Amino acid sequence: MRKLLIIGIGSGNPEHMTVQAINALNRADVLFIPTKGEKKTELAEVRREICARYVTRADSRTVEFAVPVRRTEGVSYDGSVDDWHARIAEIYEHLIGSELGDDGIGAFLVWGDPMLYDSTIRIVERVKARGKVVFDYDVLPGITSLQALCASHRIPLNLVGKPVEITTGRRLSESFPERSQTSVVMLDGEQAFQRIEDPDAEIYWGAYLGTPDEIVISGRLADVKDEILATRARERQRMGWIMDIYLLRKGADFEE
């Protein structure tokens, strides 16, 4: 039976590949390498440094897709979504029916982790579905933005005793301060912290974690929101694409 691993590679530092991840490159026939269009060459770069870097076996070899835009225009976003991941897993279908023989083995090499805010299990499992191609998978985690985030920033996530959230820009309002005193944002292509007016919030904000640009910016949020925003700004210009996470705090470890 054909056999797909679901690699976590960390969030763009080759150094973030665990022993584990590396024996499974090295376990794999085809290393399925997803490009973004020339904005986001770095993307395809990090995955081709770590196949050079940690692949030893002679006889794997790369394959490299495209990953289809995501259409936005006249759609609500669940429906874009489910309409972006439909069609990402035709190609799955067809890249694992077409490049793997019945008892080969296909990594998908996947940034960060893929248990956390990444759809590629959703999308593999889509595939299965549909029943074209029969296989198995294994996942294997990686280091996350989250853990890069706090890393960079010398701090721990939780607050004593206290719970985290994480969560999306689109539902920050719905849980920043009120319900959780420390809020983790991803996919926050809005910067939705501009719009918390609590002036007790602090922010750890970071972009880029893990490779050579990467940028981190902290403190007390009125103080520093209007930097992030011009930071941010300047750098998607110069790059072409972001990609950040940040995490606002309230309150402290021991409060009586």
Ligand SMILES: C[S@@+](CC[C@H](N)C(=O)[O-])C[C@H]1O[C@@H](n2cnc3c(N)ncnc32)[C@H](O)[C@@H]1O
Second form
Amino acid sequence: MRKLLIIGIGSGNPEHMTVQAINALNRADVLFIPTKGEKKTELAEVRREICARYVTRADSRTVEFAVPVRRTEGVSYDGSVDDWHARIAEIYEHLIGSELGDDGIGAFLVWGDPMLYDSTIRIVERVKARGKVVFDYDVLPGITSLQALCASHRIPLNLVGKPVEITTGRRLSESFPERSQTSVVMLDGEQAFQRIEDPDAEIYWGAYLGTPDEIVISGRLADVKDEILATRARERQRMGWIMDIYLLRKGADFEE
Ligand SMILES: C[S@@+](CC[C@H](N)C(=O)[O-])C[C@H]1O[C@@H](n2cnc3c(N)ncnc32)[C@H](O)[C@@H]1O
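The form predicted together with the named molecule is what I need now, so please give it after the form predicted on its own.
Now the complete complex, all chains and molecules, led by this one.
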């Protein structure tokens, strides 16, 4: 039976690759690499570098495929994501059917870890459910951008014995600072931290983590907010794209 390996490749530094992930790369006959259009060629470049560094078997092949752009006009958010996933599922189905032999092994290289704000597992399940190509799959964990953020700032994720929320920029205001003491924000195109009315909250921000362009800024929200906004705008302009993540924290360890 065909097999897929969904491999977490870490968040920008090729050295995030685990030994398990490297071994999985070398089990694959075909490595599927998504390209996302010109602006983010650096991301495809990290994947290519990982393959060049760690793939030791001579007979595996690399197949690049274009990820379709999500249509947003005239549809709800859920409808737009569903349509996008359906189109990607068709591409996966085609790749599995046409590039893998009956007992072939294919690998998808997933940014960070496949369980965190990533739909590869969901889409692969969708392809499996359609039943047109028969296969099984395994998931190999990777270093997430959240781990890279905490490591670069040298902070623990949670306060002693306290919970943590992981959310998006769109939803941050629903929880922080009233219901959540520690919120990690990903996929934030609107810099939602600028609307948080808690000047004493601490923010730990990071962009392009793990890459040579990594930038980190931290401090009291009111003190560093403008610096983060200016840095983000400048770097986005310079690079043509940005990937950033931050942790907001209200409160302290060992509160009375
Ligand atoms: C689609 S999610 C993928 C997350 C990924 N699966 C992970 O484990 O980190 C993309 C978001 O992850 C965050 N991200 C991923 N890599 C990053 C990096 N190297 N530096 C900063 N943020 C990153 C950003 O918030 C970005 O909007």
